[in-house]
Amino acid sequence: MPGRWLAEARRDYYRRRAREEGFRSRAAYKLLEAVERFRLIRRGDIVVELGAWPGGMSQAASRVVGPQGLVIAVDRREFRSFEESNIVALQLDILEDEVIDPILDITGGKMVDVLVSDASPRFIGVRDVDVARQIELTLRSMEIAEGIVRRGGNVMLKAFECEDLREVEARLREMFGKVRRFIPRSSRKTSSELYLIGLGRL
């Protein structure tokens, strides 16, 4: 099983583009089409990243905010040092831990432009317990997002299909003018995430 899995990453296209163009992780790809598609970063924005480690995404969106904006990791887990000066990494369980305050701290109290939720669960392999985490995530990502996006912000929000999301959707549209459903094409076939964006917070 390991000797099939390294075989598919050798294969994988984005793995090898992500190593070649010095991002972290393959997740770079997600934001970037993301950006393409929805403009939902733009040069000289405040990011947030919940769930940023490795980092491949806060990378990708440092890149595109330019040196004039700022990008804040979070993440449970430590991160590598960054060499993107405009990445500030904070090591938080969004679960647990207070994050709105920490986050005001490092933007001298103002709103953010994006947030964006790349946050998984650890999963066991039974879908309904794994889907149920995740959805956790992407509403405590949302209830995050309430207290630190401001008017006119942008949201892009990891989640599963399932029986929930319809309601997940529906809170989205309350918050925010555009709602929609985006499948990046680096995600790995065999995967059921999507993200959820939401453009012009209300």
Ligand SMILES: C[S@@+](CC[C@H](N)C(=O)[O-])C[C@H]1O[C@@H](n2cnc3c(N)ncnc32)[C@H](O)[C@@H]1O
The other form holds:
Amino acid sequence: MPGRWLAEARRDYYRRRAREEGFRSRAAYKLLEAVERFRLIRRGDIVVELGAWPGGMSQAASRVVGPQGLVIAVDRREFRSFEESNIVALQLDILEDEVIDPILDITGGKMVDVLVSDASPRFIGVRDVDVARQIELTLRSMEIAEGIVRRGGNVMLKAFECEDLREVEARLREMFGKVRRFIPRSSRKTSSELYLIGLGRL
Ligand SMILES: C[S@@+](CC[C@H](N)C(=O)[O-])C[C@H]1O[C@@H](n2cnc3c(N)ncnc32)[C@H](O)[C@@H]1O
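The form predicted in complex with this ligand, contrasted with the form predicted on its own above:
What follows is the whole complex; the chain from before opens it.
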């Protein structure tokens, strides 16, 4: 199928580019595209990323926020230590563990500017199960965002095209001035993966 072939070629291109540019995963380019399109993250920001292993997006965020900023990378998997001095890694399961307090301990109680969630389950290939697990992570990420994102701050949440999506968007609209759907160029055209962008927390 030409669509599948093109998607594979696109993935290879971003994988190679990530290796050359020192990113741990091609996910870095999804974040950089969101920064370019929505001004999601700015210099000096405090950014939290949920579902951050192996760390490509957090590395990209680290370059955008610069030395005055901070990135807190959260995942249930253990990170290989980061060379970037403005990334702090936290090994937590966002469904099982207390997440908000450990983050606020790092920021000294300060609310954060941006929350990015790229958390996704291990897919088993049964659509209903995979979608339900993804949406559970999306909703949990939104709940964490409610507890830590400052007024005026932004979010980018991984989600899935599904029946519950409108409800998730409606909840986000109550929290943010603008809500957009975002499918990065580097995402597979054949997958239902998308991100919800929330700009300007009310
Ligand atoms: C698509 S990968 C993330 C890629 C990453 N954003 C990057 O830039 O390299 C999804 C991640 O979600 C994490 N994840 C899934 N469920 C989780 C949970 N309950 N708590 C924490 N992390 C979780 C997985 O361990 C996996 O590393």
